[in-house]
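In the block that follows, a single chain appears as structure tokens, in the form predicted on its own.
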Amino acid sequence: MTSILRRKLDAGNFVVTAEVCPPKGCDCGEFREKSHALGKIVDAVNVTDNQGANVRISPLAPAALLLRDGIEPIMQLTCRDRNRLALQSELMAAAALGVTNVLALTGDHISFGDHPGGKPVFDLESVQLLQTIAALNSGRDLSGARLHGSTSFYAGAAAAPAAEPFEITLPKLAKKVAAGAGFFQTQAIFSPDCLARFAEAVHPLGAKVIVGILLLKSAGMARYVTNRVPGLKVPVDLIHELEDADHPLDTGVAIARRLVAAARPYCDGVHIMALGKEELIPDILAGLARDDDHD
């Protein structure tokens, strides 16, 4: 099977992806309903992997359920919770179920989540995970042994456009591309100038750039993101705009919509992170010029 996301990006289409968090439990009904509602307006749905180091169902099952529902998933896979054997097993299982897109992540440290006493693994990190995916795509495992059937993943990686100093970040991004990353999905951006700098530096690497857009629900959330999330800083003027708003969530949607419009000239797509407010994604995308009609 081939990745529809890859085909669209290679064709030069501007894509939209969105993140839907799998359930903390085995009932995937709400997850499927939210994803189904997005199916007509996004090109792929990211299925997170124990996001923020908080335990949830493995992304493998929800990704397979999305495929059953006719929605293309991007299965996120972190190195935090699995050694190299488990990662390869998970990837081969995903390929057998028809998953074609994988976002390779190192993963947040386990101390940030709801099981801080657990033991992190980190047998590999994100560049090595990308190399693992490339090996499986070539029909061999990490030890060089031939597989019964090769995978055909379209691999992606994370990027942090606002991370400083950026001169240190750029070589790591180049390593990810050399290891097989065909696209980047970035952390949230709030500054078009920052995005322009990032796009100018990264596009020569040959990877597609899908820019992260975070829905800010309140001024408190904006301050939390600034103070607690590494690499993210919400500009003061946006925090004041949320503080002064009669309806902060509506203002957050308007800010996200402006950021989508500002990002459009510099990237190959946008990745919407609505954090439980996925029903507002159509409003965030209102007015976005697309390259196809998404029938």
Given for the second form:
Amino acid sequence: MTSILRRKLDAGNFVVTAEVCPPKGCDCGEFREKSHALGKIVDAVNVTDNQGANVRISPLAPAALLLRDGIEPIMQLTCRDRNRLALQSELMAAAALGVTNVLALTGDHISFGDHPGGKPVFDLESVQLLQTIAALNSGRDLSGARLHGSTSFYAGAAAAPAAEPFEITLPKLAKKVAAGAGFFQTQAIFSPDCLARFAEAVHPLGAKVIVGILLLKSAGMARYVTNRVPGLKVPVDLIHELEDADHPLDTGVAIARRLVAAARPYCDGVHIMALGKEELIPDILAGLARDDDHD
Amino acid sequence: MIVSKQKPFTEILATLEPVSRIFLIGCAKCATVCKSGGEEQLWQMQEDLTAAGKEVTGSLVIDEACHMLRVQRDLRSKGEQVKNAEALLVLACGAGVQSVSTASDRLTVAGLDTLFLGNIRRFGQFEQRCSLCGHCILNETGGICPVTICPKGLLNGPCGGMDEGKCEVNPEAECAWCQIYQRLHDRGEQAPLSAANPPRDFSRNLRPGSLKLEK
Ligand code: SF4
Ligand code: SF4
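For comparison with the form predicted on its own, produce the structure of the form predicted in complex with the partner chain.
All chains and molecules follow, beginning with the one already shown.
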């Protein structure tokens, strides 16, 4: 099975992705409804993995359910919760069920989540997980043993374009590409300058760049994100714009639309984080010239 | 050295609940420096236990409580006091406690929590720099240990949570990888970090460790 996401990116199409958080529990009804609505708008749906170190259903099952519904998943996989045996067996299981895209993540530290007393694993980290995926794709496991049927994942990695000092994040991005990352999905970006700097540094590496766009729903949320989420800083002028707005959500959509337009020349797609307002994604994308075969 | 800290007195007292006569053991090395099991803490413990209605039959600060033969010998020298006690309360690291429990048939009670192998920043301030991983990579990382200083033990550069050079887990602390790049940059080195570090070989750190020097 081959990744449609990869086919589109390779063909030069501008892609749109979004993420849905799987349920805490085994009832995937709401997850499927949400994803179904999203599936009509986006090219692929990210299924997060114990996001923020909070326990949820393993992304494997929801990703397989998406496939059943005709939606292409990007299965996120973190190193925080599994050692190299568990990671490999999870990947093989995903491949058997038809999952083709994997986003290889180190994972937030366990101290942030709902089980801070648990033992963080970090047997591997993102670069090594990408190496592992490459090994499985070549038909061998990490120890070199031959597999009964190889995987054929399209592997991606995360990037934090606004992290400072930027120079020290670069060698790791290069390592990720060398280890097999075909695309980056970035953290939310608010400044076109920062995006330009990132694109300039990453394009020579040869990976596709899908830029993170966060829908700011209010000035309060923008401030919260700035103060609480590492690596995210909403510029003050955007916060003021939201403060002065009569309808902050509309303004948030307008800001997101501007950011998408600013990102367009630098990237191969956008990853929209609408945080429950997924129905607004078409508005955010309005005006964007997309050259793909979306239906 | 091994950094340790006394367990809360109420917890120690609860463990000692079934006994009334206790012999105290401290350690003259690490536990003394950490003020968790030196001469002074032994006196204090004796006072507190007495106030709580216990009888302290005697006490002993062993030169290195991790030295099993020495512990055996020193305990023997305190024969009567040890024999009179129903329990030995050990204010030494976990290794010291086990030297004692190996050397004696008395109930052995650990009075400390053993924390980490620590460097001494200044008196009373200890920092973990090495986690005894069994395969030292300091030569490749500018002499700064990411296995220990990065809470995720990352080997290939900073995680996505690094912000303004600070660590996502503790914003007070500098990201280990920022320190490493800065140090290497100052020295004009960079090359060793351009290739990806492979997964670590944890079999080099299997527990329990043991080492026998060749004659
Ligand atoms: S790499 Fe770090 S933890 Fe391992 S031996 Fe060296 S200093 Fe200690
Ligand atoms: S910020 Fe740096 S030190 Fe902290 S967890 Fe991430 S890589 Fe490790």
